[in-house]
Every structure is written in C-alpha cells, then in structure tokens.
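Single chain ahead, written as structure tokens, the form predicted alone.
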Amino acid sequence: MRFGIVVFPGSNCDHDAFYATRHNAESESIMLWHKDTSIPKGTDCIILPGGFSYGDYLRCGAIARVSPIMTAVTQHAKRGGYVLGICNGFQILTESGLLPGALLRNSSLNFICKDIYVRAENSVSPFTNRLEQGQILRVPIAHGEGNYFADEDTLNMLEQQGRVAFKYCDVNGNTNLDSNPNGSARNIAGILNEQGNILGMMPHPERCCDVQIGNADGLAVFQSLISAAEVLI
C-alpha cells in the first residue's frame, strides 16, 4: 500500500499524515508537491491533509482546488484510486466538486480544537471496513470552518445511499445538538462520494494513531484502506 500526501503552501498536518501512514500503519508513504502535475505510478491513496492551504484566502480550499496537483488527483479518483481529505482536505474536496456540499463557519463562530467523538455510520467502505457500524471513536478536531452544509435533497441522498461515513456523537453514541461541535447538518462529520473511493472528514484520524499519545482510534481508517487495497491485489 502506498500513500501519497499532498503538500500545499499552508499545510500543517502533512507530516502527521506521513508519520501515521509510514510508521503507525507501516505502509509506504511519499510526499507530493502542490505544483506536481502527475502522481507516481503505484500510489493507491492520495491524502489531502489539514492546514490552511494558501492561507485560506477567498474561502478554505478555494485556491487549492486549482493547484496543478488537483487535476492529477481528480484523474486518480476517476480511475478508482482512493482519496482521503482531512479537515482542510475535506474543504478542498467540496470546493473541487469531488464531494457534495460545503464547509461553513462553525456555528459558534469560534475556532475549535479539542477531542470529540464520532460514530461510524458505514462499515463497508474502503475507509471504514475495519470498524463496526455504530463504533465510537475519539478523534481530535481543529477547525474554524467545519460546519457541513448541503440542501435537504443532498442530505437525504447521502443518508439513503449510506454515504455518511461518520457522525458527531457523545461518548455513548448519541447524536444531538450537544454532541455537535460545529453545527454540521445532521451531525455529519464525514461523507463518501457515490463510488465510495473518496472520503472527506473534518476530524483528524492521523493525530490519534499511536498508543504512546494515549489514543490510536484513528488508525482504523488507515488500516481499512490497507485492507481494501489488499483485496484489489
């Protein structure tokens, strides 16, 4: 399994993703530059990491979506390759039209940085096959624009098609206003594209992959990808 991690000007979670995939998940991992126009052959999953690409000018992800590398990322996804967008990466995916909806300012209008809980809504995708449906994970968030928004028809479609990967919840798995840190519609924390090979999520699984820091819940996302890739071999 080879991961390719895109580095944009302003990325700050690229090395977290590199460590999580290379050391914690024990997979090959390479860094890709935003000005690259191609993706090395044999790269299975592209990670668009968290941070503040291009300083979040205009809108979060609005400039990153026209980076040279994004043409190659889109082609990779159309070929069935995996793409994982985390936090700012999720914002880039919605700006690029690779995922529906948009990420708005947090309902509190404050930047939020803390551990939260998410509930796995899907246990069969390439990103969640190592999880049980309903499994609760403790994962950190760090964002000011994580409020997922889509119209009602899109939200219904995502739910009906099993494309909601994660929802914000409390420690007992309850999804309610109190367990929603940013105002996201229907407590949505992560969604899949129609083909199931693209995941965008606001929480940071790469920051909780090591028992030495007291939490390895996020490792299951990367282990799921490894399992999915092994099936294809």
Contents of the next structure:
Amino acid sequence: MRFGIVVFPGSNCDHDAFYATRHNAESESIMLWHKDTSIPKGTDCIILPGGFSYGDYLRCGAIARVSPIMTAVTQHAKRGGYVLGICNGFQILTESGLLPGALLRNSSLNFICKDIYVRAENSVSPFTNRLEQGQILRVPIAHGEGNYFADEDTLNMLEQQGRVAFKYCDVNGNTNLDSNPNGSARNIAGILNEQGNILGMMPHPERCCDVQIGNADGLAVFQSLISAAEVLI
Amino acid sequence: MIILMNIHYNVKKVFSFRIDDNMSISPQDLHQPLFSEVEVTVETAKELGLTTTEYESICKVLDRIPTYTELGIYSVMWSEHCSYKNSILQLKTLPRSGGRMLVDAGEENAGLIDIGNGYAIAFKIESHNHPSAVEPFQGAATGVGGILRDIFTMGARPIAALNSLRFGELSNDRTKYLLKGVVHGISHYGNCFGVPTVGGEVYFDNCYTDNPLVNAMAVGIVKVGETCSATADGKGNTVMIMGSSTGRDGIHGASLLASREFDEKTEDMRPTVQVGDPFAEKLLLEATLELIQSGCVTGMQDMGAAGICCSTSEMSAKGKSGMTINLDYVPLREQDMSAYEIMLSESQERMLVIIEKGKESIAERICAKWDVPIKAIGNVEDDGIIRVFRHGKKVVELPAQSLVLGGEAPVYVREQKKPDYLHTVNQLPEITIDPSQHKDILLGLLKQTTITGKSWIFEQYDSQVRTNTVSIKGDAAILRIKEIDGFGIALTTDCNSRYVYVNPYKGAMISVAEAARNVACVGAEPVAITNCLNFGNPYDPEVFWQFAEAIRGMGDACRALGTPVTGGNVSFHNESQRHAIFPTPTIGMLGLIPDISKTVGAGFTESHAIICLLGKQVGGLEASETLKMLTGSIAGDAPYFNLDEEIRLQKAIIRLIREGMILSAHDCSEGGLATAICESAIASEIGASLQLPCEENADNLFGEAQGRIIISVSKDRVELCQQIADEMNVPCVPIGLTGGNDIHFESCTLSIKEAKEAFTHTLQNIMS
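Please supply the corresponding structure for the form predicted in complex with the partner chain (the preceding block corresponds to the form predicted alone).
Below, the chain from earlier opens the complete complex, with every other chain and molecule after it.
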C-alpha cells in the first residue's frame, strides 16, 4: 500500500498525514508536489491534506482546484484510485466537482478546533471497512469553513446511496443540533463519491492515530484503506 | 505624520548609477557627497521622537548633520523598542546565561535551549500591544507573524505558539471588539501558518481598557549546530532580501506608535500598523529552512520592527562588517517610495539574508520552488560602514556600531521613586464574609472573566496541527518531541499583574514561580524563561521604580529556581488616560519531560481517590480575585510567597508525578483553593467532598497564597506519597475524596452541573 500526500504550498497537515500513514499505519508514504503533473505509478491512495492550500483568501480550495497536480489527481480517481480529502482536502474536492455540495462558513462564524464525535454511517467503503456501522469515533476538527451544504435532492441521494460516511454525533451517537459543531446539513461530516473511491471529510483522522497523543480512533480510516488495497492486489 | 507628507520630493529624474554584475558600487559613487531629501534640524529630530540631547549626540558621533534618512534610522534604532536604552541596565542584572542555554540572552533572534539528543528548543515572547490597541486583528496577527519569524530565522521549525493577553472589563463594548479582533487575528495567522496555539492566559482589569496587552510566544525545534546566526560577515558576500515586497505599511511603528502613550491622536496612527499575510509567511518559512539547510546562507535576520534599517545595522554591527545597499533593487509595492520610507517600512514577511558569494543561484532556485521572491540588494563590506543609495544618490553613510546597543546607542539611568499609590493600595480593606455567602462567592468566582473557562477563545486556535499536542488541559501545555523518542516539553505563560502592582518585587517573583509551578504540575522540570516586560512610561520615576523592582524580583526567582532568562522584549509606554497599566512582566516558561508517558492533567481522573493539599496552607485575601469581585479593589500586599518552600514544593511534585504516585495536579491560583478544586472537578465531571484541616473561612477557601498544589492520589498510594513529601520537607495533607455529582464543602455545596455551567458558558454568553 502506498499513500501519496499532495503538498500544496499552504498545506500544513501534510507532515501529519505522512506521519500517520508511515509511522502509525506503518505503510509506504510519499510526498507529491503541487506543481507536479503526474502521480508516480504504484500510488494507491492520494491524500489531499488539511491546511490553506494557496492561502485560501478566495474560497477555500478554489485556487487548488486549478493547480497542476489536480489534473493528475482527477485522472487517478477516474482510474478508480483512492482519494482521501481531509479538511482543506475536502474543500478542494467539492471545488473540483469530484464530490457534490459545498463547505460554507461555520454557523458560529468562528474557526473551531476541538475533539468531536462522529458516527460511521458506512462500514463497507474502502475508507470505512474496518469500522462497524454506527461505530463512534472521537476525532478532532479544526476549520473555519466546514459547514456542509447541498440541496435537498443531493442530500437525499447521498443518504439513499449510502454515501454519507460520517455524521457528527455526541458521545452516545445521537446526531442532533447540539452535536453538530458547524451547522452542516444533516450533521454530515464526510461523504463518498458515487463509485466509493473518493472520501472527503472535515474531521482529521490523521491527528488521532497515536495513543501517545491520547487518541488512536482515526487509525481505522487508514487501516481500512490498507485492507481495501490488499483485497485489490 | 506630517513629515511623510512633506517628502514627496522629485524622484522622477533617473540618475546615472554604475553597478557592475556583482552589484558593488563603484568607488566614485562610494565617495560622492551625501544627499538629504529634507533639510534636517533639531525640530525634525523631535518630530521623529528623538530628544534634543539625542539629536546632539548624533551630530557629535557623525561630526556632521545627519541626512533625513539617517535621522529616520537613528529615530528607530535609538527608540526603546530597538535599543533598550532605558531598560538595559536593569536587564543586565538578570541571569542571562548558563544552564542549558546555547546562546546568551539577546545574542540572537530567540533563546536557544539544549534539550539533549542533539536537539535544541528556540523560544521567545514578544509584545504587540500598541498595534493591537489601534487595529486588533492585524495587530495581533502580525504579532504572531513576527515572533514566528524570530524562531525560523534561526533555522528552527516552529512547533508551538502561546499568547498572554490583557484586556479591560468585558462590560465595555470596545473591549469586546478588541478581544474578538485579537482572538481572530491570532487564530487567522497561527492556524493558516500551521503552528498549534497550545496555551496562554487572559486577564481582565480596568487598567488595560485602552491599552490591551498582546504578548505572543513561539517555540521551535532545531538540530544543535544547524542554527543560523543574525550576522553579516565575509566582505563581498551578497545581501539579499527575500519574501514580500516593501510597502508603506508600518513606517515608524517602533519609534512613534510603540514608544508613546495613547491619546486622542492614537487613532491617526492606524497606518503605522502592519498588515499580515500568513500564507506568505508559510512560504517564507519553508524557503528559509531549505535555504539554511542548503548551506548557502552565512547569516539571516527577519524584518520586523524598523525593517531594513534594523536588520542591516544589527547584522553589520554584530559581524563588525558593514554593507553597501542599493535600494533601487528592493522590490516595492509603490515605485515612488523614498529611501526614508524603504528603510523604515515594517512590511511583514521579509528576511534579510547574507548569501555566500557565488551561491546566489542556489538561493534563487530554492526560493523559486516556493514562489518566494528573492533579490540581491547589496554587498557585505569590512569597514563597519552602512552606505545606502537611492536613485544614484548616497543617502546614508553611518557607522553600524553607532546605531546599536553596545555601540553608540544611548543608555540611560532613569530616576526611580517608590510610588505614592502603594500607601493606600497596600491597606487591606476590612471585609466580613459569612459562611452562608460561600456558595455565591464560589459560583461568582467561576464566572469572573479572569477565572472562567476560556474555551470560546482557545477553540478558535488550532491547537493540534503537527500532531505533537499531548495535552492542553493541564496547568501547562504538553508537547511530544517526535525527534526524540518518548521525550516531551511543557510550556506556559504566566503573570498575575495585580500582585506586581501591589508589590513589584514579590509579584515578579511570583510570576516566575507560578510559571515554573505550572510546568512542574504536569511533571516537567522548568529550565528557562523568556520574558515580556509590559510597563508604563519609563520617564515616570514611579513607573521606573516598578520596573526596577520587578526585574530584581524576577532575577532573584530565576536564580533560585535555576531558570535563566533567554531573552524577550520590553514594552514601555503602556498607558492610557494618564494611567499606567499594572506592571505586567509576563513569563514564558519551558519545561522538559524525559518520559512523556509520565505526566498528569489538572482534572480528577477517578472516583474514590484521596485529594491532598501539597504545600503549606496560608489564608488571606490580599490582592485576590475575591476581593476584587466583592469590593472592586485590588488591595493589600501580594499574597503569601516563600521562595525556599516553593523550590521544595516543585521538586516534590515533579518527583511524585515521575514516580507515578499521583493522578492529577492543579496549582492554587486566582480564586484560591476552592476554585482550584472546582476546576479539577469540572474538567472530568467528578465531584469531591472536602474536609479542610483548617477553619473553612473565606481566607482559607479563596485566599491566593502561593506554593500550594491540589493533587489526587489513589488510596493505596497515599501513604507512600506522604512519605515522599515528608522526605522532601513539603506538607501533604489529605483534604477530601473524589466522587459523586457535587462539590461538597462543609459550608457549601455546588452541583457539578451548576459549577460547569458557570465555568463553561460565561465567556461565550458575553461574547455572542
């Protein structure tokens, strides 16, 4: 299993994704430069990490969408390769049209960084196969624009097709207004594309892969990908 | 800013100017006469903030009248902000070397502490008070940007940021605006840059209404021997400017804005506040670290206060070299900027780099990768002179040594006088508190803005990026150091300025001791401090007495605790409406944790554990939050404090934690013992039943005597724990049990629910 982590100039969770995949999930991991136009052969999963890709002074991810590497990322996805967009990576995926919907300013209008709970809504995707349906994970969020928005039809479709991967919930798994940190429609924290090979999520699984910093709940996402890739081989 | 309006002299004419490929300026040009854009008189000097005497010394040093640009350079370089002219005699009395320090205080852009295994921690705290008062968002943002640059200029990668903030009372709408702006500014800059903001403190007192304090601290890691020095040496080496282009922002930030009190004209100073771009800083960080790694850099200094003139003169003075600079090569935002404006601009996200001759293309290639502009603007010389050219005219020719501390920059012995206010303030008012009031007082304390939970603030900061943050919930932040297996550091900032106000000597000692105690409470050994000294007008003898006394206290505490001063910053002129702020010597403390698995937090961890008080119980409401809440006054002496007891206490707590004896530790600070217990209970929603070994009166419950830590211990360890404390000559007395849904004292009972409500929602309710 080889992860390729895209480094945009303003990425700041690239090191974290590298450490989580290489040291915590013990798999191969390489860095990809935003000015590159191709992805090295043998890269199974591309991670679009958190951060502020090109400063995000325009809409988050709006500039990254047209960066050279994104053409290659899109081709990789079309070939069925895995793409995991975390936080800013999720924003880039919606801006690129690889995932539906958009991420608006948090309803509080403030940046929020804290541990929240998410409930796994899907236990069969390449990103969630190591999770039980309904399993609750403690995962940090850190964003100013994570308020997921899509029209009603899209939201219905996502739910019907099992494409909602994670929902914000409380410690007991209740998804309600109180457990929704940013105003996201239907408490949505992460979604899959139709083929199931692209996941975008606002919470940071790479930040909770290590008991040394008090939480390894996120490791399951990377382990799921490793399992999925093994099956493919 | 009248002066700036007057200097739009004719610059359109293009002068012939001979430059060869190496950018050196021909001998004819070197010796051409100096050109002054504006005729300089003593009046001009005064408008730039220099005194008549200072102007006369400049003329004497130069043996001529300075040019207008030169005068501008002196005005910033001889300002307190750059020269420490009023504070250096006091600062020199602090312990500024020794221990684990790899560079002496003030030698480089930040302090450098050896943490073993070939690594060092660079750290420093700096104020950005005046800009934040005028423009809170940009003021705070650029404060964070400036201190981060100090860290990575040395070749260290920033791994943490902290901040220490002071505001007026939140009943004031402008204070809310300032708090919101400052927090947004810090959050905007730090989050985007990608450094976790892991700690800090916020106090609210009326004296900060017009003059809030924004002290930003940054911490970085670097391999020993791979740091970069702020020196210019090697004649012929190329002086390059990298990063953002230079604009008209921030001109005279250091000399005029930071070096005067607030008055009705302060609003007009808004244009002297810089504008920050954290994305540009992120690129500058990556390019800078890669440049230093590549080996083409011989020296580097960031451009913050006083911009190009400060970096060129300090680097030249340090390297005993000199420079020839051609300002026509500096990338500008507005082409018609004068030499004066370019030299003094405080545009952010810029570095001055000395590149070894012949290796310019390496630097250019690295910068191109990160899309960071870099441009050669001159050469290093060896005659100690800084010569600056603009449009073919020589506008500056100054000995570098004449500009800096340790050279010709003035050093003043300021008059001191014990302040009159102490006679009245040191009288503790008589108040009688009936035990029936205890519950209301305790709930009130949990809602006091200084004590209440600050999640509205710190949740706006990314505290976890870089995945080193082990905990931000204890008395100090704990970070792991990935580079050293199992190793960690603890960080905190501290200063209760009310104690310093009522007793500057003792109050400053307490600041150091409390900072050390906080890192000790998570199991770290305190090793060094950085300080940010926020005071009023140093020309006021009473203010200067506060300053001198505080430095004396800080020095004594630092020597006793073995935590030398690695550097920091002095911010004078923090006054408004003719009142000085409380003297606020903020301490940033670094602690080391050899085994990251051996730490504790502040919250109780389990029911049926024994709560003990470690340290001596002393009552008294001197200068306490309770006194302020009930009477509105800050009065009495500073609370009880004994340096010897403190040292023993800290050694004991570190040992208890490292030997795995205790479950939690939280020191008693604002709001006293009762508040500390509530905080430990609220953190984990585990209640407590208390039975104090002393009379349960307000003095004992809410007094703020120093040197006390609330610990919880599992039953089977209590005896051993007491034995160890006994051995170390520290009192350790059981005072209660954890468990249940209430915090139960003999005189009052609070449910966890009501305590938590008061503690967690107050600030949010005020701010939304």
